[in-house]
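Starting off, we have a lone chain in the form predicted on its own, written out as structure tokens.
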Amino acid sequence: MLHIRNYINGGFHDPRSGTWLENVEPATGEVYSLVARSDANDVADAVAAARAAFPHWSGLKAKERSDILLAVSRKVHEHLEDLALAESQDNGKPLWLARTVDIPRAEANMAFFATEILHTETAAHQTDAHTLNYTVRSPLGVVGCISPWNLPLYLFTWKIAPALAAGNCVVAKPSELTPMTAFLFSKLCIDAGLPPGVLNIVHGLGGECGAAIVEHPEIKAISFTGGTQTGETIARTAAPMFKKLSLELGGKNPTIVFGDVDIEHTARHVARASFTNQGEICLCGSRIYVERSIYDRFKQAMIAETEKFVVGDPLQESSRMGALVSQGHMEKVLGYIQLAREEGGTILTGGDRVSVGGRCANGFFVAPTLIEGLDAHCRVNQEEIFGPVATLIPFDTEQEAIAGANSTKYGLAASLWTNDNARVHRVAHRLESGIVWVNCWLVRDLRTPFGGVKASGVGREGGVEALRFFTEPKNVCIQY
């Protein structure tokens, strides 16, 4: 049985407690590895290693840090197939998806921030003929990065890359449900020449290991992606300690489809936005508002597109959807589908657990599910399900669509489908959302700010925003 150990100070270590967590393969329901159950003692070791490494790492020239991070990026590329297989096995997602999206994006994250630090600039302000102000930015020191289970290496690198590039040393915790690729990544860091202590990876439960990272007084900032309730807990702990916080939290994202679109084309992309990665992406569009003039035709097109998401063994190329990440999460999703029935909804397609058979007979599979007939304010349309469940809601006016889209406590992402350019700008500016996609979904430019409003988070990631978060500005005023 493989033991997933902590990576601290450039080496691998068993948890101080000697205890381990079972790691279950979602597609089979079988335990296939053991994960270190770390606690505050392991986190303290990681922080000590990071503090010792910080003077050297922060003292390197930006080009020197860049070269090392680019070497890490190349290692990810060289091991793409191994990492993709590990991601599929650990998370339940289709292998083809991990191969084409997750691992290439992890490679890109490391490369992007490795080069972004070579193109940053600082501000200068000429106050008068005798006074000049200029701003310098310095790394914070030791920072904590806590990443989720849905896009494991993709989001793990999205956090650690800018932190490391800016000159910080990192104590990172991947999700205990999907620790494998972070474990493999640590080996690639060694091979790429990342100095010991610069990156430390501790595994374990959020309430134990994650809490210890948030509570440690020498960790200056926390970057967290995960559920809103956990984000609230982190904020309550970190705020009195005056830590910097970046919280990318839940979403209940609206999709708005106006009557002037190509119905078949739009339905194909809206279904992709609903069910990609088993619907386990915080950016998935789970509430689909459709103008009533095309509602019936769009509904039929959506049913047809939803049924193309074949559920099957993640290792099979024909499988468009794999397994949900855990038995508990599967039961949560099925519970919401039952709630939809109780709230008066009609299941248009899906709605049940899927039996795949063979090696996956005990896997955690759920059919992509499309529902209509629910009020915009019912629980199914207000609470984050984070699975392959989407609802169709008709609307008559633009104002009605905007009001429905903004009716939840969340505000992470929205997508808008129309060929009316004036409407595009009018509606996009009124949506309470950190990002609005128009006639597309999940098109990402890593330079742009990313994050949510309302209960979807605090702060922004991406591009210069991430580098600003992981640095502290200082103004120098000179009079001469």
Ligand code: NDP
Given for the second form:
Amino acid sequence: MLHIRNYINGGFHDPRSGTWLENVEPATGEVYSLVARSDANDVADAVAAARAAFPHWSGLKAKERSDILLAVSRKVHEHLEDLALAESQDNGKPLWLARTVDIPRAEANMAFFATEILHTETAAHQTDAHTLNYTVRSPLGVVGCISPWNLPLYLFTWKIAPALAAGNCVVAKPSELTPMTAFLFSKLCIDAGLPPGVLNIVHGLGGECGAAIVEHPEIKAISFTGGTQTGETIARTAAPMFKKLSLELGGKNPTIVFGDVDIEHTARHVARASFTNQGEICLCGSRIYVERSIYDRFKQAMIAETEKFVVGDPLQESSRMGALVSQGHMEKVLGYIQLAREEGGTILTGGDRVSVGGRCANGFFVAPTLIEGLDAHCRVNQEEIFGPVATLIPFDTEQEAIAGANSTKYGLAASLWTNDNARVHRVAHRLESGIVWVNCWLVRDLRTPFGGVKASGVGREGGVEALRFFTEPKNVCIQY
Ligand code: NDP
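With the form predicted on its own done, generate the form predicted together with the ligand in the same format.
Full complex below, order starting with the chain above.
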């Protein structure tokens, strides 16, 4: 059976403990590889390698680092098919989705930050005729990047690319549920000529290996994407060490549909925003507020669109939805659907585990599920489910829609559907959310700030924000 080994100092290593975790294919429920169960000793090895590599890597010209990272990006492009297949098998997502979204985005992440560092500016401030300030930004040293299972290589590269481009050396940990593409990526880094120790990938459990990264005193910053509770734990550990922290956490995103929209068109896009990637995207809309004047017609259109999300073997092109990432996660999602029934909700479509049959007979499949009749403040409408479950909630006034949208502890992304331009700005500005999409969803420009407010996180990724996070400014003030 394939062993997913740690990538430290440019080579592959078994975990120091000699222990391995089973890696399950969600579509079949079968163990298909073993992943290193690393601990603080492996993290210490990775940090030592990263520290040794830092002077050379940070001393390269931006163009030299850029060339190497672009070579990594090209390797990802060349291996698109293998990586997409691996991502689909490891995560349960449809192969076509990994091929068209996840892996191209990983390639784009590497290329974007590799080239962004060629176009930065250094600030200078003239105080008076005799005084000039200029500000230099330096890499931090060794940084930690911890990423989740839902968009494995996509989010892994979203973190490591700016960290490396800015001149840092990295110790990274993918989720132990989806380690495969990060493992394949490490081989591509070797082929692309990334110097040993610049990137180190340690695999293992969050509470062991992840915690060891956060606790290590030589790791100067942590960039983390994952659940809000894990973010709290990380912040508690990192704060007394004054580490820089970027926390991209959970969401419970509102979708607001006003009565002036084209109902069929909007329902199609709102269903996509709810169920793409099995609803396992932190940006998916899970609370759909609909103006009462169109509620019944929109509901019928949404049911029809939801039922088009055919659940099936992730390897088949016809499957619009694949398997959830793990048995535990499937049980959590089914538990919330049961809770919705207990809280008085009506299941309009879906609501159950799906039996796909064949090689997928034991896979973790759940039907896309649409629910109505729940109070906006009930648990199902307040807690993150992170699966193919969305609720419909009618509203009468703009105020009511905004209040409902802002009623959870989260504030990651919102989407707003209306043709009234004045309303677009009025509502968008009042939503407590790091990102607002208007008449679209998941349209991404990598230059824009990405992140959430409230319990959805601290800090922003993307564009210059990411390079700022991974560097420290120093002001030099000269009188002459
Ligand atoms: P988790 O918080 O469980 O895990 C995220 C990562 O952190 C994993 O690599 C995990 O390892 C690791 N980890 C877990 N515990 C610790 C710890 N104590 N110290 C350090 N690292 C730890 O999240 P999930 O993987 O379950 O991902 C789903 C969550 O991620 C959802 O809440 C979702 O909203 C959020 N998310 C947010 C995004 C955003 O941009 N805001 C984007 C995508 C997802 P392991 O898996 O091995 O336990």
